[in-house]
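To begin, one chain is listed below as structure tokens, in the form predicted alone.
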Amino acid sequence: MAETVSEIVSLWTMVLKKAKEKLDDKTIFDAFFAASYIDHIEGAKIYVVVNSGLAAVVLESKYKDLLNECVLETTGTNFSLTFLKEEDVKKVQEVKEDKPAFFEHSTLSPNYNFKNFVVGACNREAYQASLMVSENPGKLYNPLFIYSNSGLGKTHLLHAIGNSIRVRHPNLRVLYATAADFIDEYIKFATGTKEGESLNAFFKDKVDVFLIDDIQFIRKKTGTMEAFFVVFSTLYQQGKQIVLTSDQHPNELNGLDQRLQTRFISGLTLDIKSPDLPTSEGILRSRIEAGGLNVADFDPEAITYLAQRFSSSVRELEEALNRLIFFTVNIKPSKHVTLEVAKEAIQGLIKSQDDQSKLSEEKIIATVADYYNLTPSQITGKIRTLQIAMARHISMYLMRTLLDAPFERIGQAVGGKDHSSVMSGVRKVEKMLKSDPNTAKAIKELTDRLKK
């Protein structure tokens, strides 16, 4: 399993830091550990390059258990270590398997595992289902479909499933890919850029577990959806595990082939919500420890403050924490992080967050949906009941009058409607304002809400 250079460097840096602390012998560490690095990772094996044959012998015979322990603590996975001399690297590369015909650069990250996934009420069901799938691939919840807004942990769970299966079931071949990867591979094959076996034959013969991220991006791509339907059917009929993620429930993915929608909901469909306060605090503490820092150096009030201000996604929390750490190291060195230091450090992020909360197409849709007891996805969807159609037209009207947005942009915001549909919707509301007091009242109340 090959990884990106940055992931490999980060992984081994953390392992060596733990090893140095446990070893507590600077002379030995500098002589045999310090110059080592990961050459590559294949499945559950890590190939480590050392600076001499003696170092390889010493690490293998005396310190392998120590390093295995450090790797397990860092990754949550039992990897097997192999030590190589510099001159051995080429030999190892020569005996590697040939590059796969498809998805050559699609890899699992060792940094994502179940151990470092912080579980709370917002994601417990998705976590538990992912864990069960990793224990019994193809036997339960097939397919497993996880959906949520961006940055809430869907990708983390996909990688955790893959890493766990590679340890628990080393005979199974796991493929992680994004929908964009699948689109690229389909185009290459369809245009004749790739030769040899077909895309479907590749999945049939060489993939046992298929983990695909952001499946929503295949919408409205007829050829890609057809190819994915064939691949999905092939894997499913063979009892092979499929796990998918998306930013919406399958039934809300406008432009997705109906056959795929049906199959996506035939297994288990679960969502992940924004983290609550305890989960957000747990995520921050987990990231602090993962970075080799001491949680005791952060006042509980400072952690709670970050968790309260940036709880809409895990990525927001990580961004705020990274900003805080950068501030306390480079701008205003602080050994102990107090609430006041935390507030000062993230002032810029709060301003950016406030700017993003200004009036937008998304905010108008969300406000109108709340006013009419609907969901935003109903307004941007295809359903045309009287109430939903009215809410959709009012959203269009407010975007036009409050944002002066072009008809094309409004159409995109409400689910891909064309120019004429938006013009018609806006005109309907304009006519109703002249004759229907209830419409006038709704527009006024909505405008007041949006201007607060």
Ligand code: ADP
The other form holds:
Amino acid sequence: MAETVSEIVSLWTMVLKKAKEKLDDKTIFDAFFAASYIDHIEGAKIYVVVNSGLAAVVLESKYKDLLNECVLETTGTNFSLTFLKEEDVKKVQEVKEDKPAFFEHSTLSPNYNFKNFVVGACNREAYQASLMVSENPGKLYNPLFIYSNSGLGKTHLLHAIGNSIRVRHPNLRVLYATAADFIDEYIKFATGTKEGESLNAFFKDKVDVFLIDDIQFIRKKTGTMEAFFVVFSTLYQQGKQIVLTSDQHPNELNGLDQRLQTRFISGLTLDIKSPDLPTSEGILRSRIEAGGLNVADFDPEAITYLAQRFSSSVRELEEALNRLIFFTVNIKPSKHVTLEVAKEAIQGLIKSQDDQSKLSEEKIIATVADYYNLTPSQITGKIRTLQIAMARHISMYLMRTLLDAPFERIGQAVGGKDHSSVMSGVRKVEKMLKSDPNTAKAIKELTDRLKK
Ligand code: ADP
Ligand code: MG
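Since the structure above is the form predicted alone, I would like to see how the form predicted in complex with the named molecule looks, so please show that one next.
Then the entire complex follows, led off by the chain already shown.
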């Protein structure tokens, strides 16, 4: 991929050379092509400066296919070309610097794509549908709704769809956001912190593909669900693609607005299952290679062992593999990873899982958030309304009593609070437990839920 100035210059020189060969008419080349150069490349778009308005029109209407072909032959990638006069370059840059009114921080992660998604029986349908949606956004399955337990690849697929659409349909504007982001934007707008363009107008004018992750978090939030319904309908009526993910089927999402439930299942609803053995093994092998290691250095039995032992989520599988690699590099350097080495490396991991039956800081935050009708990111965030602060303190208290976690670690888990604020948070809850029956009731119920 051309990145430095000299690479960009030489890329265009090669493209022009090919174009010249393909063109019969040398005067046309000299008049419209010869003086052109690349101003910049952005994602899958190449901005080409030409010497006149006429050249822009001629290249755009007559020679775009030819140039596209030359670009493809030179780079192996499909780019979209935009022809500009010198004076228009500035305008493009100004538009570029125009910050979006909403979702300023939502971006697509380039690390998640279709290529590095391992396909197997457990996820084939969701993968296929995602691929088809990215080929024909808004045309086939709208909305596409993917649900599964955590760690099985939903977020990965959403980003893969977004990245693929950016390349295949560079003129479509893609927005990836989590439901928590949507709630934040809605709150900012509803509380008047944000003025000007409405949330709905933003979607109507500026979004062509809406990828929304973890939609379960809007349950029970009447105002947000209302706003989401309006946005959903606006996009849907314009034939724009919507893809949603959730931890459950729409019909299982208690507290979800009936109208949303109906809309969500009106397109295509698919689940991802826990990885089957061949898929888990495939994921491990692809991760080993992605890490620059050699699969041949791992005994197949070692890979199978890991795949069998950690199949409930891909995230767990990755964690186990990382541990194994760490162990074979740092603790017991071994060039060849046998079954014995694998067993020894992950002994600790299995033990800690069994001990606490997977009770973790994240699980506590998720459970407390659910109990108080908040999102986990509100608990780990900076806002300190009474309810959020209370939920945060209760999370700290539960981490202390149920996990016996050190204050430092609790502080990190709730979004980087220091040792002393964790201590004072835990104390507050201890005090309230004695004086306030509601707190006592909440702690009891939360403890029951977490110990289940
Ligand atoms: P979810 O959103 O369902 O909780 P993620 O998409 O965050 O899960 O996946 C967790 C991790 O597992 C990510 O690192 C992701 O890249 C990886 N992963 C999940 N499924 C696959 C797969 N089929 N192939 C490769 N990596 C996967
Ligand atoms: Mg996810």
